[in-house]
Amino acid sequence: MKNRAWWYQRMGIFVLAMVMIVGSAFLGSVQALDGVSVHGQLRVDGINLVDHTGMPTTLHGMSTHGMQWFGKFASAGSFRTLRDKGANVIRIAMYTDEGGYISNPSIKNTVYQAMDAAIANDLYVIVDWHILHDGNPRTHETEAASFFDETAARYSHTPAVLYEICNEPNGNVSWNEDIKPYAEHIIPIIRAHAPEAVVLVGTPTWSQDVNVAADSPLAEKNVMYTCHFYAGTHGADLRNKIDAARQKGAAVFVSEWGTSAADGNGGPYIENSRQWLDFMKQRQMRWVNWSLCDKNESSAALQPGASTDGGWTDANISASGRFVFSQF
């Protein structure tokens, strides 16, 4: 009976150890190295983006182009794989305009079929409400709301979702008098289902004037201003800008950026990417790039006829999608 009990023991012991192994590589299979599973939910402590636990995290990844377009991208293979080269938040660019929401509700279909995605492979994703021909959010607000009660209402039970209320506020439209009413709006429809949820709001001429919302901030908690830049057009104006909104106390999130000129083309410029990554880095900002597609632009990160289901070699990665990986 003595040696019996202990062959049991014994064979106790292994299958445990086997079923933390195999489990242990299945997880490994679905987990980002910084995703979801290890940062839960997060919240805005002042100017930082911090983790369940209150530590300072950072969020870096690709935005998908218009969904309308390049759809096909914003697949479980395309968002495994940029998963596996580092990144840890996808952003879902929604397009409003340009055959997008407004003339074709049912792209929310595909939009939330790419946020499952990204969701089951441990990934943060940002729902991009990507206003821009309609410059001023007030134009769409009562489709806005519409769409921010259903999809907070869906995604409710995760903490993966960060919602972008308005992606490139331009044209004559003013902060105080459009883009914050607008958010006073939206904000507490997604706070109704989401109440922890962070919240990235565009600011003045293309997400660029975030000094400008830093003067007269809104008063919801767990807000951050958007600043978007395209490396071959911008330079240290704005950087001087992120440094003033958030000396006021402002949160920034860089939630668009191109290696390119601000058409999207032009360059690569590597050297002025890596002076913006290097400003981002010292400052533990995060940021998303633009963007995750074949398009014929330089700052599309693949190559045209690259797979939609991920797997790229470096052949399928165009020059600045090479850099952007490189950089997770």
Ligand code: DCB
The other form holds:
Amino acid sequence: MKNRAWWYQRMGIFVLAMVMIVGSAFLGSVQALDGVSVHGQLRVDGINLVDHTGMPTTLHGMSTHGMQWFGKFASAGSFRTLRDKGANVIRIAMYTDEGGYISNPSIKNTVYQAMDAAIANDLYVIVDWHILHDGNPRTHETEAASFFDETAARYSHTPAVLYEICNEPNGNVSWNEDIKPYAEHIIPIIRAHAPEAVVLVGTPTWSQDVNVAADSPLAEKNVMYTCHFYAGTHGADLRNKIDAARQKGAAVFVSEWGTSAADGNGGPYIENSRQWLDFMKQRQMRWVNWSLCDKNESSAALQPGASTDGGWTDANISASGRFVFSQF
Ligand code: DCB
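With the form predicted on its own done, generate the form predicted in complex with the named molecule in the same format.
To see the whole picture, the full complex is given below, headed by that same chain.
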């Protein structure tokens, strides 16, 4: 004959098990709840990114490093791990220069594989024409036109893709003379296949002069201007530029930021990063962090030698990665 205490103990174990089962099912669905299957086609409403129901929607996730160097990390396993940690967007950084698309156009196959892997994991995906040393997007405008024509045709069936048409214009480049006409050329090419796609447009000074773009905005709908920051280098001055641009009605998207200094190294500057994340949260903006790779530099989220297929333990994740993943 079992005594009362025995029954109470068994009931306690049963209730605990039920709570754990229901709880983990709920947590699993919260992660999936943030993806493409829930939010659908995104659009720009005033200065906000909203989902297909009109709800403000924040994208938060990781950017790859250059696909020509670290493309292996853009794998289904990595993306599943990031999704399970709470990310809902992946940015695929396709460098144009430095051995990227211009000298090796077949890199686009790696890019498409990566985009497919992100989409299969219910993630939004930003395809990034990653100009950098080639600071003026007009330098490779012809190649950009054909790349975006092909890419938008290929992904016209899904609302998952956002198009970032020039990573970081820099050097002798002007919004009105260079970037704006470039955008006016490229956006209709994308829209011919993907009429509703959100397009992200870089701004002068490594995508910091969002206020300059706001003074002379593009006429197209569903456009956001990118602001990039590195927490060890950029602070209140750049945040003020973002507020100034938003006050003028420009939608701003942080498609790249790092916990490091602007060269990708130093730090990580965690307290400065927190200030930036608070600033964005207060404005219902979120972000894409640089970068998903194991390079020996402080902005890299993974430790050298980490698996290219996800499933990382804490020991495989850098100080930057641990902080960033905790903020998804
Ligand atoms: C941006 C670029 C990105 C760059 C990071 C960090 O550049 F979009 O491509 O990434 O920010 O600098 C770095 C990698 C390095 C790599 C190098 C060159 O982390 O591993 O060797 O690209 O491919 C910025 C951003 C801001 C500023 C300057 C640069 N700034 N920049 O404010 O001065 O010169 O690359």
